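In the form predicted alone, a lone chain appears below as structure tokens.
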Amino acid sequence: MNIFRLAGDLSHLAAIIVLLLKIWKTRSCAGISGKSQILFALVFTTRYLDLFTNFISPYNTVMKMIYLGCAYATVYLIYMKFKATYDGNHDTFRAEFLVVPVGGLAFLVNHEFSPLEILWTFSIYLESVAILPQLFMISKTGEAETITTHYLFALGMYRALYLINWIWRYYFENFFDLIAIVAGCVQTILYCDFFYLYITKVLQGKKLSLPA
């Protein structure tokens, strides 16, 4: 494992922990898109179906279990434990407009036409757009809490670091996965405006807002 993948994994883990701590400490999920969190739970579920059938390393297995556990814990906190604080009026992005096209694309463009491979491909495509309900929600409300922006920044950094990881693997391991790279590029592009606002506003102590 190279340093960029490890940094990406740690950034991803940091994002998830920041979000969970935010919800638990404030006893509120205000400003958090439950739809994005459901999509991320679906991403991990379909990607890690091989958890108990394809052992790679203890690190790999532990990280998969952590991602799955945290994803479902987040969904539980939003839709059950702190349901009264969930702002469903602003979390109105039509998630089916992401899931259905992504599912169709996974059937059409994949490495191998087998159930596990199609579901893995589906998870890669879906992850690239799963943050859209969250960004849409911020756009509708006009602002985001600072802790939420830290979560989004760490999540964006995870994907950007993974792109560098793919470049590293291509040059030093002769490994190239076009599906993962294209999906990663799409996901990173979606974060570009957010990165700019985060650097120019949040890091200067201002509240973040997205153009409506």
Given for the second form:
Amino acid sequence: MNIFRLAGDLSHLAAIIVLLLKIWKTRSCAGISGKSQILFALVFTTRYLDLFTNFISPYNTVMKMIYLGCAYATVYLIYMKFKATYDGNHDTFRAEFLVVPVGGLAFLVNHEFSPLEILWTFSIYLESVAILPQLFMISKTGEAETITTHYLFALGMYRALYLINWIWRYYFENFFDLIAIVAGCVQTILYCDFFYLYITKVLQGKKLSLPA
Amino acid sequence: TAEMPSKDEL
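May I ask for the structure of the form predicted in complex with its partner chain now, the form predicted alone having been displayed?
Full complex below, order starting with the chain above.
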């Protein structure tokens, strides 16, 4: 565990909690892509199956359970409790266009051809693109609430910090995982455009809105 | 440098 990895995990946790609190406090999930949240729940579910097979550390187990619990709570709030506020008309990204190719790729490119390993690989690939329905929704409506942009920023920071963590681990622990690194780079690149808008608009106190 | 799965990461 290094400082970048810890900061990345905490940034991820902050993102998840900011989103949950936003929905809970405003009693509304307007502007939030339910599809992205379902994809994230699927990511955590397929990745953390090792909770049942091997123990790594109390930190590892507790964080996995929190991520899983929060992901399902978020999906529940969007599709059940505050369903009336869900903006389904704008959440039109075809999630199967992500899940199917990513599933195929996980079968073809993995560390080991075993069910758990393929599911883990699937989760890594899926996570890298799971935010696309949310970004698509923002580009479609042309705007995002400020709190939603904080959520996205924390989520993007988590990935960027993990990249630094991998560079660290490569130099100091001789450790690298090519699948995670390539997927992590793709995921971070997807946020670059958003980072630019966040820094030039939201941090200047303006609402994030895109030119028509 | 050995490549190995990063299962300790979240």
